[in-house]
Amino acid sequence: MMVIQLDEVVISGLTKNFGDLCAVDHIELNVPKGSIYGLLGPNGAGKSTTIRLLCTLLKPNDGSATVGGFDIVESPVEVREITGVLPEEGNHTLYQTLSAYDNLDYFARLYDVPEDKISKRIEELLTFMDLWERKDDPAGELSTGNRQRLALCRALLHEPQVVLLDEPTAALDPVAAKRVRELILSLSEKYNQTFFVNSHNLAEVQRMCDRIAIIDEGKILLSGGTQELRQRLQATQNFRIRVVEKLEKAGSIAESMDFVSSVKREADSIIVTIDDPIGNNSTLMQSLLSQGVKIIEFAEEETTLEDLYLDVIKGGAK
């Protein structure tokens, strides 16, 4: 029985063991409807296993999960009907000798897309993905990036509520990867679909996802909104201080301050990590100026998730 809920995916205590290996360890996640949710972690962290559990390819050893209100164990057929999946290296799961159009036609029939809607849906997706002019080309003759886009078309054929993407830009060149990210953002906006995206790429997650969870060794270490997690870095913030000569002196002065936790030298600048920057920036600036250091720039470095991610993976976050 379907339950009306605000979250499209609800995971509670989900666990998967392979012998003595606990690949997914009692994870808890809520994925809001219409969101692009990123599951971020290194290779082997449990990301792909989580996707396979959610699309019912694997059964959990413990815990539960619902997708669109359907339980992944009790209602696997219903879950598959409302879920689109792009597996890792999904471009290799296409029929290489079939044309792009015929690949989608074949899978549309497997998905039970109504006969009178198949051709229109295929044209819509191929046009949206800038592949319509390549519709008659065998999938095996398309570039890696175009095959990945074709595989994404396949995942979207039946207009799924939830789209599960496993490393969607893996093995793509930077231009193709950027195009796939833009497509996901456009699809989310156009169709209000929910995307659950696995990635080990920090930049990708930061640019595309509005919520993320960090997983390692099968455990969720941290989760929340992208901006919310960024704010965790604001208690200590990095600043770039560019100076005229006297770089070593500037670095030594900064290192002598109790509120400066790290100093890194780069060309004509030092990058300093300052505790409570609102209260301490002026103190550091005054100290530098009073000791003859001429400052060209004193600017906040752009906050990214990288420091937080590395801190969490290394066990630094509580």
Second form
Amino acid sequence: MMVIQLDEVVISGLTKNFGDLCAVDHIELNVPKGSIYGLLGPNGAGKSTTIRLLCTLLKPNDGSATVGGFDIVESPVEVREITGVLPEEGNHTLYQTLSAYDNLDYFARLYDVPEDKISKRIEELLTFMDLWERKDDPAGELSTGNRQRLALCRALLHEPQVVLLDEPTAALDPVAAKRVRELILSLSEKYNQTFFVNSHNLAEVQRMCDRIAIIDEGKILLSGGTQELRQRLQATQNFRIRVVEKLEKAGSIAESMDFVSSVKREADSIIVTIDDPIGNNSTLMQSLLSQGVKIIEFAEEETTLEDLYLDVIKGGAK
Amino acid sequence: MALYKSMLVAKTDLRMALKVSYVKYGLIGIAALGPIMMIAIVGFMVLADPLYAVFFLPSLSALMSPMLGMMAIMPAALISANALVGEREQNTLEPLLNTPLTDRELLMGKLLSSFIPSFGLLLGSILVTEIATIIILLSVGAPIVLVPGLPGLFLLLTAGPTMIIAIVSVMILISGKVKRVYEAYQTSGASILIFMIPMMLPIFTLEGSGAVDMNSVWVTNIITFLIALILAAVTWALAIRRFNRDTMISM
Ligand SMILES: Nc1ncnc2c1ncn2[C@@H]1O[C@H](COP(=O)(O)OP(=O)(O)OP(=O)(O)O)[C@@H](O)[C@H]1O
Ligand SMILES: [Mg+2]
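Switch over from the form predicted on its own to the form predicted in complex with the partner chain, please.
What follows is the whole complex; the chain from before opens it.
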């Protein structure tokens, strides 16, 4: 039987130690071809180390990974050929005294972009990133955000099959961040490029990525499709019930319901987590009203990945 | 093809190095200093006593030629410190290591960025010194003596380039360990002391007349070259074998 490899990046048991510290601890991840994969985690979780392992900068202590079918230890040059990388703090990784154009020109040649395509490609990318007018300025004289965009251009120069981005929008203003997200989305759609994106920006990941993994202390705590994870969240939902008085009473009524899994008290409201809200919300509301609680507001609390994230990270810390 | 990539790296490194003003003026200064000193001494001696000068110049040349060698390998230390430790210091090494460059292409690039200008400066300073000496001697109607003389030329054209390779190799070896450009520069700069051997040893053979024994000059220069050759071979081999992307970016 022929096995068709649909995953562009396959990570199995990948481990990296720095002395006694296990920065990446036997992680398992599969990144499907053409997907935008978000690796989320707090500071020091091991996100950058994972990217550095994938781009063959670091050698794993254990486990293995393939990028586009190439093993990161056995075929590092092939891996680098098909990968574009935006390193952490990419805006600090440019040749400050070289012009924006020359920074890209140098790397285009190092990445074997055909001579006759180099200038066209650079113009295309710089124009897209609104940098074409600054092409002759030394990179060191560009603003942080512009340098970040330039570093992004550098990662995309050779139309890499796999793009590894370490916090791509960290230094960008909201407008620029949005453009970058849109660029990533359109590239993955048009050219089926695979993106692996590190971030601690949940909203961004939620908007852009179709798959997500959460990493903390070098371990993958959770991974799956963004939709799937959100649905998992929607099975139970949080509601804010704001009342005029009898806050305590409202709290105990809610607690007595078996479909309420938690009750949190705030100054003028209680926040309740309800299993199967469609079936149960009216029951709760009726009991509150029948016992004289005056409800001003009964509203869904927005459940985002943040809740899941905080939940998982807190759980991991325990 | 591989050499094309290395040349590309070398060209960019050199371009970057020349944008650092202390490197740029350092290179010009160092390159000029050797020939200026040699020519000044030759000129002074010839003007003072042309006949004695003609007799004494070969010995003087034997003792002073190594200085041109020293002066020519200092640029190699300057440029390679910038190209290796400097790139790391400025965080530009990581993207470079992410390119498909192989270790060999990268290291060869770093070697060439130092070798080409340093060896060029060495050849230039030899040529300038020879021509200036000939002009000075001709102007007073004295017979022509080569400064640097044949043993000196041998030393400079063999041990010179060899030591440039050794210095860059040492730089590659220490680049994973030192954090600042000047530390790297100081450490590898110590290698120029090799040229103290041909500068000092023949002095012990000074004869009553004030001339050195040319045979011992030849022997010393050949020994110096052999030491340089061993040093370069060992350090370059070590540099290639020990080079490790891991340590280049770890702090
Ligand atoms: N080169 C290194 N040498 C020693 N320790 C390192 C090195 N690189 C990373 N570490 C350690 O490994 C752990 C993971 O670091 P990593 O940079 O991968 O985290 P991260 O998830 O990218 O964090 P952040 O969000 O802050 O960028 C940290 O504890 C860090 O201190
Ligand atoms: Mg990081």
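C-alpha atoms forming the largest set that superposes within 1.5 Å between two forms make up the rigid core. Numbering follows the first chain given and starts at 1. Worth saying up front: this structure is predicted, and the values here are computed from it rather than measured.
The rigid-core alignment places the CA of G292 2 Å or more apart between these two forms. Annotation for E28: C-alpha shift under 2 angstroms between these two forms, rigid core superposed. Fitting the two forms on the rigid core leaves the C-alpha of A45 displaced by under 2 angstroms between these two forms. Core superposition places the C-alpha of V260 3.4 Å apart between these two forms.
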